[in-house]
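Coming up is one lone chain in structure tokens, specifically the form predicted on its own.
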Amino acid sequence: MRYAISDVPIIKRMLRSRWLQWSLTALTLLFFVLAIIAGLVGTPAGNRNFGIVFVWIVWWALLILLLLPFAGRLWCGVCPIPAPGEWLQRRALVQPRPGGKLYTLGKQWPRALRNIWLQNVGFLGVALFSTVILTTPLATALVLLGFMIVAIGTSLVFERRTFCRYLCPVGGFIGLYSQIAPIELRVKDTAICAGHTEKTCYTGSDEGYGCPWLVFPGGLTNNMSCGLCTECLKTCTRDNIALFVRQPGADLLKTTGHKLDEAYKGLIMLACAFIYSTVLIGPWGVLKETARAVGTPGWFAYAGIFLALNLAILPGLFWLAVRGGQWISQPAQTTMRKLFSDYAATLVPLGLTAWIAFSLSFVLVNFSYAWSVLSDPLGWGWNLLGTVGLKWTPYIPGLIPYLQVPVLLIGLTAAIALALRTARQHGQTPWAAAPVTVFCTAATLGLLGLYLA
């Protein structure tokens, strides 16, 4: 069941309008630049600095608690990071120039790197230093500035939004979890699409540009690679592309055809949810201090454990679970690599709910810093909106565990259902899903133990 919400006239006008998307992107760019300035010249106190509070608390809450579960990759459609590079490519800010020619060297991204492995590596790099980045305004500013410089450089050399598609560390996990969202951008009728030889949704026209994400919309089967920029809605001359409201998690119902890089993304995200929950909000302050002491022997030990957990221990345990299911369901009909990748779809709801549970405790406790920072974004003693005197107040701290428990149980239930579905679609007996179910249950119990302790 799905409904083409973009066929509602007012919504269609909004999605086809370039001014709405451009205005939202310009607004996020304004906040992005302010976050960089605050990091470079503002107070070094993280809880009084706009860069720390509005990037890692306000934006993070918006992304994890609202946008990802309900709107998928909507953030990518208004993200400020690729905007300057894209404007340079187009030599236009809002309206397209006739022909839609892009000013770039137009190099194609190497075929061997057309996956999300580099996004996995980039996310691990940021996550490894997260205790410093999340609390030090200068570090946050340098990271954000680095993202934008790489995005601009990439846009000048490579075609379209190569940075977003293959490099952005944030875009990797947004794409993974966008498969849960109850919206999708798809063609209405594949037969009409097949008969449209011009393929203006991909090549561009006087009405707009070819898909910035290097995706042919007619071939879309999930949300991972669609940035919801709606450029194809503007350029399709057959009015054959729509934004649909659909069943949540519809992409995951097809539990075959997943890739190893996506599987590792799911495992990395789950491992990092554990590490963040333990180090950042756990009761062991020595762990947080060790993670912040970059360059010390203790930090190298932390880094070794961090990388081992992400790249070997958790993937190894998951591999054993999948292998156990294959052994139960002999004779094996599918290769282990394919089973490993397909069963990893269970990690999508499990990981997203783990991050939501983590974010609830992190965000609700710290969100009140935003009111005073709004009045004094640089920590220079201003009181622009009269809110600088509002004190830090944790919101509903006693209720947070009661929110985390059902969230985690919803993720576990969805993961078990996907494990059973994966077994069935691979011709295995339902018992083949048992080891992966045990893995998912153990992960949920571990997180519950951390949050309820």
Second form
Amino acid sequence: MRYAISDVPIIKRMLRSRWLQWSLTALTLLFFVLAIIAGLVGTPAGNRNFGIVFVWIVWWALLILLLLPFAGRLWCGVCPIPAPGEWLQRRALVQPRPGGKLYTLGKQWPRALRNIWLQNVGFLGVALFSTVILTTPLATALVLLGFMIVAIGTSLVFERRTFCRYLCPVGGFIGLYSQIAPIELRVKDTAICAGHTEKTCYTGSDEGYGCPWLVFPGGLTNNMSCGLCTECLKTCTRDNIALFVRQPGADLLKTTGHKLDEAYKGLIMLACAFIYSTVLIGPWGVLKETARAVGTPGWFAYAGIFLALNLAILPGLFWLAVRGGQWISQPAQTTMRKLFSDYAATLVPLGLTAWIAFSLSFVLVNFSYAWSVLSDPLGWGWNLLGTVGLKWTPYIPGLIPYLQVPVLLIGLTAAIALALRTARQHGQTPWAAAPVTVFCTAATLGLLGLYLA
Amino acid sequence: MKHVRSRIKEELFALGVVLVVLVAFPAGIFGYQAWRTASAGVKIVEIVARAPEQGGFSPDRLSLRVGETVRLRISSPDVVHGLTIPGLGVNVNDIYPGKVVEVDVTPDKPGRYAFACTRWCSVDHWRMRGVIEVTGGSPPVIATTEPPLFQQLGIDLDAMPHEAHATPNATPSISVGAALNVALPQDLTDPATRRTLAPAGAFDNLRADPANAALSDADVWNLVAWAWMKDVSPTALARAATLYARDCAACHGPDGKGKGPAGLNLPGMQKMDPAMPSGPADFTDPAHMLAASDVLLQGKLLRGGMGTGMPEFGSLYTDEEQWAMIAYLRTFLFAK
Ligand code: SF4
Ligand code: SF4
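Now that we've seen the form predicted on its own, could you pull up the form predicted in complex with its partner chain?
First the chain shown before, then all remaining chains and molecules of the complex.
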């Protein structure tokens, strides 16, 4: 049930060309530069600043509503943040140096950190201040600039795209949700790899670099750690790698062998979707103000609750649900830790649909700011395209709930199906999935309550 | 060899693109803005008006030069605000969120000009202020303006006994006072001295004057009302009414009774100091208001409430507006 779209000749030529991915990255870098300039010297009014409107409304809409659900990590392939560091590391922009040589200290990332825990921490850090970052152009600019500086530093010291793989706070959740995408990059025939001793997809060749994301493409079974950089499509000398269209969510069907850091990522994303929905679009203005008043006692209370919900309360409830399932049906030789991590696969569709529903509510309402900001990106009174006068108009505000409800229900259905599947794969009775099902249903109902209130 | 050459060519092209993105593009942005400003002939200053809890005006301090025209581009990201710069003749009433309002100012005298929001944008609205410092031009005039009367007279705004022992039984009437046709003593006809007197004190003096023995107490009060209001023009009162609605009504109430919505929850001032007022002054309370001279009221208007939460609105008003406002406060007790 897969189709190799990269075998279509024209698509193959595009993906093999070194210019496609490069020019898209140069374009996103241009937007990135504009966002930073706008944040540093443009108007402090967020809704008139390119940095805020294009990063947190346009890019976010693109990422959550289109790229993530339909193309997985595609964004990572064209992301501007690691680009300068990568260019420095390669001492080349488009065409590789012979043999795909890299100039870096080439240190290996510490083994203990080869997981997404740091990304979880980074994401929580940004999320905790998001009420400020999302509305303050200067803060947005500094955060973006900070990402890029860390990315450059990392690429000079560590091998390849260590930053993307282990540090980028955005990369963590993009990876998690890319498992849902209906596309995947995989080898066509593992037997061919087995016979190919050079493994140029990992080591690099004159055509390109060894996998920047530090994965061996031949062993890929999951979208999470492939950044869709298309490098291996160029370096595989046996034409054994392809981009496939596949059944959505295929990565999740294997519901064993998941890891605790990923489980936590899923829980954190769900908790954050909840907190944002409550704070940003809920009817409680005081909450929003408290979340913005960084440094006040009220904010510390908010921060405490925020972290507790993310790290203890929601994971605790989920743990209880999984424990309940275990009590109903004790699987042979499966530890709680394993069960917890595997059942957390249910949180992937649940969390992504929660984020889609949440994003729909503010993206459609605020998208119209993009037109005037395009004409006057810094809020300096320009009118480049003549669109500055276009008024703020919420798009289809009345329809938003009708989109949110089915989206959340799709997520819930997929979550329940995954819970049942997990129970089966662990040799539990289907009833063991009941507590996790209750957890997912409660989360969905809670979100529905917030959106429909 | 050919391969190497084409590689170098492609790399140079890509380098050109990167330089455009990282250098030429930012330079273009600043260049375009510089060209726009130069061709517009004015300097543009961006002011963002936010509710005071979110930072108020930013910037809230501006430095301008005499004779230099500056275009203020004011915008609000939250609620409707307004902007008044009395000293520079700027009055913008509606700054709607997401819209930009532009006003040009060309200060012609050096000095400090206060500016403030004119819309009740939040409970803390009165905090929303800023200052424009204008320098240059003729050497700054050494302040020749006299200090306000309350300072000249050494009146302690807080220590002043402030309860009248005699108060009218009925509302004193200005027109009835005028119709009495009584010659007023010098200290009531001369505005400069009258302002230093409290109406209750004026009542005592008139009552003690044997020439007025035939008048009833009520008529003596009518006389006081007339003495206070006879020189006040209707235009001045109308102006004061506008200012009152804008600046005072939220706390003191449109009816002057001190029960405006924004004044109801003044932060436990009495807890800090039992002598503090329990809320905004009630302008309809005769014992309180008739014991206060105009000079004292001007002092309070200029200085603000010092901890009672009242801002120094006087600094936003011209002299005429200050006296008009004080006369307007008298209308809460003196009928036409
Ligand atoms: S280069 Fe191609 S054939 Fe060789 S190991 Fe990598 S994917 Fe397999
Ligand atoms: S697997 Fe291929 S496409 Fe994915 S990150 Fe590695 S090199 Fe890039």
